[in-house]
Every structure is written in structure tokens, then in C-alpha cells.
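Okay, so here's just one chain, in C-alpha cells, the form predicted on its own.
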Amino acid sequence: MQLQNVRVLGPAGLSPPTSVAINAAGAADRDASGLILSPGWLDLHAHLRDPGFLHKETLQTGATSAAFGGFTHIVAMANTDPVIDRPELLRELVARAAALPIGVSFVAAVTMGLEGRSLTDAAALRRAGAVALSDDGRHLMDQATLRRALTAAAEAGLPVLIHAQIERLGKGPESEAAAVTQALEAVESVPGARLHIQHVSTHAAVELIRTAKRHRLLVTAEATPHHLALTAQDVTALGPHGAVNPPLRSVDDRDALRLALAEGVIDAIATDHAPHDVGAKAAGANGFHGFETALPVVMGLGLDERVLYRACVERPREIIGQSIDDEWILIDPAAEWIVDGSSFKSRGKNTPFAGRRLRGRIVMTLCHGQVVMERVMQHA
């Protein structure tokens, strides 16, 4: 497929309009004036609910939804039922994922059952296909267990992804700061360990991570589109749709995240895609659908294009050791549309952006020479 007059997103930002040949079986050449071609985005943090909660999401529905959102690779967390804490469970998921339209990688648990006590076998999980370890959704490890976990993960060549929240302290900013402090102290004492802080949401955590990076600790961090775009002021209007963990924070917290992202203190944007059925969300279940609104929300932040590339394409792959492999998305940055969760390809329709007019949408997603989605654009 030949794309004429397309701008290409890369490490240096957006190119002038140019002609690009893409490996895409059966796809027609097209004039792409006004469109942006980007390597596919990678989402470091998603909940696919499979196995155990198939009414909320499956590998197939999650992968399809991600493709419609512009993600050509997603990373699924381990808090399923059963928890992905044994190699045989992981091997089964990896085998199933091979048939999906996009890349799906898996994070295995740090501790058995996410209970914070007995460590999983990091080396065996790496051999079974894990790209990282995380007890995301829980953080029950004490300092000694966390150090042992970081040691084992380092020996296996895996990063540890930390759910930055001390559970006994609740969901306030002090809980996040305490968890980040604990994790940074632990990684400082374990040579070669790689630590990744998930869904950073507070100014205090940003400053702790900034200081750690100045001291050259091997730490990376992510923030979600919703924490970068929304604040606690939005929660009242959202009702049950505003329930998320960590909670939406203050304007100061949001602005600190945006600055940290621009500076590279926050390395990546990750959705924390958390699909729920209608009943669960109405009852206050935490989490938002993330895949199909991420791109316009992120593009609406007004980021420098070099930051956009780094946070959505480059750094997520570096963190889990993946390369860009013939994965592309075609974006219409001018397309305006009104969010209607019922149209999502995901089984989870729970979005805080319902009814909002967003700008920017995926036209086409391509993986390994195949067009896995193509949308006929209709401007709202």
C-alpha cells in the first residue's frame, strides 16, 4: 500500500507530507493528506479479565478493542481468576494469544495469589513467556519481600511493575507516596533490578521519581490518559463512572503529571484498561475502559509530537524489551466524534468520557502485513 501526502510520527516528531510504502496485503493505495502514520502504540497496562471474568472481557474482545484504539501491542496484567502465578497457566495464555489480531504479552504475578507472601518462580515464568512481574491491583508486599522479588526478577531479566498504593493506608495521596518511597528504597539496594511505577497520579510521587532518576536508579513510570486529562472536580458529574483506583486527583496533581511527562520523568502513557459490566460499574467498581478513547484524549493534551512518540511508541517497548515489528496505525487528527460506550468493541462500556466530543480517531491499524481494522470516517 502506498500512502501519498502522509505525515509520519517518529522520534523527531512529525515529518512533512511524504510518500510511504506499507506492507499491507490487499490494501489499496490512497491519498493520505491530513493523516498521520505512526508505528503502532503499545499499552503497558491492561486488564483483559481472561480467564475468570469473561463477561467483562476476553482476549479476543480486548485485542479487537485495542486495535480500534490504535494499539498494536498490549500487556495484560495477572489479576485474573486464577491468578497468573504459574508457568503452565501462562503458557496456555501465550498460546491462545498467538491467534489474536495484534500482539498481546503477559505480566505474571510477583507473589502467589497476589497475597504478598510467597514469591512466584520468576525464572520459570520468564521461560513461559512473561515480559514482567506485577501484583497490580494489590500491593501487600513488605519491604523484605519486595527486595527478594526485585532480586529474583533481576536474575530472570524481568522488570517489576508496582501498584503504587499501600493498601492499609487507603487511596489517598499519602498511600501512593509511601508505596513509591518503599519501592525506590528497595530497588536502590538490589543491583541490576528494574522497577516500574504504575499509574502515577500524585505530585508527591512525581517528585520522588524525579529525584530517583537524578540519582540514576533504574526506575520508569507511567501515567494514564484519565489522570492526565481529568481531575477530582469531574467525579461528581461522573457518578459511578468516576470510580477509579487510584482516584482522580487535584488540578495540581494533574498538572504535575503533564509536566513530568513532558520532561521524561513519566516515561510512558498506559491506559490501565479496566472493563466492567454495567451492574458492577453501577455498584461502584473501580476502573475505566481505556483502549478506544486513549488516542484522542492523549492527542488532546497538546503534547509535543516527540513526547507523544516517546510515551506511546518508544518507551513502552523499551520497558518490556519489545521491538517495533511491522506495526502501523493511520490517524485522522481532525476527526471529531462523540463518545458512545455502546459502540466500543470491548465488552466493557464503562467510560468517563461518555457524551464528550473528542478529536482524533484511528482510520486503520496494520499488524504484520495485515489490515486488522479499517474505519470509514464520519465526522461528527
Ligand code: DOR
Contents of the next structure:
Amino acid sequence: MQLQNVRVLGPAGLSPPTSVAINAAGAADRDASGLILSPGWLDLHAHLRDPGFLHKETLQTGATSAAFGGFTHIVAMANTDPVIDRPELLRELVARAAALPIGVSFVAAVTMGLEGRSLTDAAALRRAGAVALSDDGRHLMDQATLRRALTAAAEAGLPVLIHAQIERLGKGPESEAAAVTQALEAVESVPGARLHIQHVSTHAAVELIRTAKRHRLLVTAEATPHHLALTAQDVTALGPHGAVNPPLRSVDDRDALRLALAEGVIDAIATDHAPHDVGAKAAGANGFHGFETALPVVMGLGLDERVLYRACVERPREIIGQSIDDEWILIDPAAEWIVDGSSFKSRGKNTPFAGRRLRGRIVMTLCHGQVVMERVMQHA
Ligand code: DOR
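Can you now output the form predicted in complex with the ligand? The one shown was the form predicted on its own.
Shown next: the complete complex, the earlier chain at its head.
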């Protein structure tokens, strides 16, 4: 497929309009004036609920939803039922994922059952296909266990992803800062260990990570579109639809995240896509649908295009050791639409952005020469 007059997102930002040939079976050449071509985005943090909670999401519905949101590769967390803590289950999931239209990789648990006590077999999980280890959703490890986990993961060549919250301290900002402090101390004492802090939400955590990076610790960090776009002020209006963990924070926290992203202290944007059914959400379940709103929410932040590329394309891949593999998205940055969860491909309709007018939409997603999705755009 030949695209004319398309602007290409790359490490140096957006190119001037140019002509690009894309490997795409059967897709007709087109004038792409006004559109942006980007390597597909990689989402480091998704909950696909498979196995165990298939009414919330499955590998298939999650992958389709991600493709509609502009992700050509997503990374699924281990808090399923059963938990992904054994190589046999992981191998089964990896085999099923091979048939999906986009890349789906898996994170395996750090501790059996996410219970924070006995370690999983990092080396065996790596051989079965894990790209990282995380107890995401929980954080029950004490300092000694965390250190042992970092050691085993380093030997297996895997990063450890941390849901930074000391559970007995609750969900306040101090809890996040205490967990980040502990994790940074632990990683400092384990040569070669790689630590990644998930969904950073507070100014305090940003400062700790900034200092650690200055001291050349091997630490990376992600922030979610919702923590970058929303604050505690939105929670009042959202009611149960505002419940997420970590919670939406203050304006100061949000602004610190935005600055940290621009500076590269926060490496990556990751959705924490957490689909829930209506009943669970009404009963207080934490989490937001992430895939299908992420791109316009992130584009609405007004980031420098080089930062956009780094945070959504480049750093997420580096963190889990993947390269860009013939995967593309075509974006209409000017397309406006009103968010309606019922139109999502995901089973999770639980969006905090319902009713909002967003700007930016995926026109086409391509993976390995196949058109995975194409949206017929209505132009005014
Ligand atoms: O809001 C959240 N939802 N935070 C988490 O840490 C877990 C996630 C989930 O699995 O629903």
C-alpha cells in the first residue's frame, strides 16, 4: 500500500508530508493528507482477565480492543484466576496468543498466588515466554523477598515490575513513596537487577525516581493516561466510575507526572487497561478501560512528538526487550468523537471518559502485512 502525503512519527518527531510504501496485503493506495503514520504503540500494562474472568475480557476481545486503540503489542498482567505463576499455564497462554492479530506478551507473577511469600521459578517462566515478572494488583513482598526476587529475575534476564504500594499503609501518596523507596533500596543492592515502577501517580515517587536515575540505578517507570489527564477533582463527578488503584491524585501530582514524562524520568505511558463488568464497578471495583481512549487522551496532553514516540513506541519495547516488528498505525489526529463505552470492542465499558469529546482516532492498524482493523471515517 502506498500512502501519499502522510506524516511519519519517529524518534525525531513528525516528518513533513511524504510518500511511504507499507507492507499491507490487499489494501488500496491512498492519499493520507492530514494523517499520521506511527509504528504501532506497545502497552506495557494490561489486564486481559483470561483465564478466570472471561465475562470481563478474553485474550481475543482484549487484542481486538487494543488494535482499535492503536496498540499492536500489549503485555498482560498475571492477576488472573489461576494466577500466571506456573510455566504450564503460561505456555498455554503463549500458544493461544500466537493466533491473535496483534502481539500479546505475558508477565508472570513474582510470588506464587501473588501472595508475597514464595518466589515463582523465574528461569522456567522466562523459558515459557514471560517478558517480565510482576505481582501487579498486589504488593505483599517484604524487603528480603523483593531482594531475592530481583536476584532471581536478574539471573533469568527479566525485569521486575512493581505495583508500588505498601498494602498495610493503604492507597495514599505516602504508601506509594514508601514502596518506591524500598524497591529502590532493594535494586541498589542487587547487581544487574532491573526494576520498573508501574503506574507512578505521585509527585513524591517522581522525585525518588528522578534521584535514582541521576545515581544511575537501573530503574524505569510508567504513567497511565488517566493519571496524566485526570485528578481527584474528577472523582466526585465520576462516582464509582472514578475508582482506580492507584487513585486519581492532586493537580500537583498530575503536573509532576507530565513534567517527568517530558524529561524522561517517566519512560513510558501504559494504560493499566482494567476491564470490569457493570456490577463489579457499581460494587466498587478499581480500574478503568484503557485501550480505546488512550491515544486521544495522550495526544490531548500536547506532548512534544519526540516524547510521544519515546513514551508510546520506543521505551515500552526497550523495557521488555522487544523491537518494532512490521507493525503500523494510521492516525487521524483531527478526528473528534464522543466517548461511549457501549461502542468499545472490549468487554470492559468502564471508562472515566464517558461523554467526553476527544480528538484523535485510529484509522487503520497493520501487523505483519495484515490489516487488523480499518475504520471508515466520517469527514465533515
Ligand atoms: O485499578 C486497578 N485495577 N489497579 C490495579 O492495580 C489492578 C487493576 C485490576 O486488575 O482491576
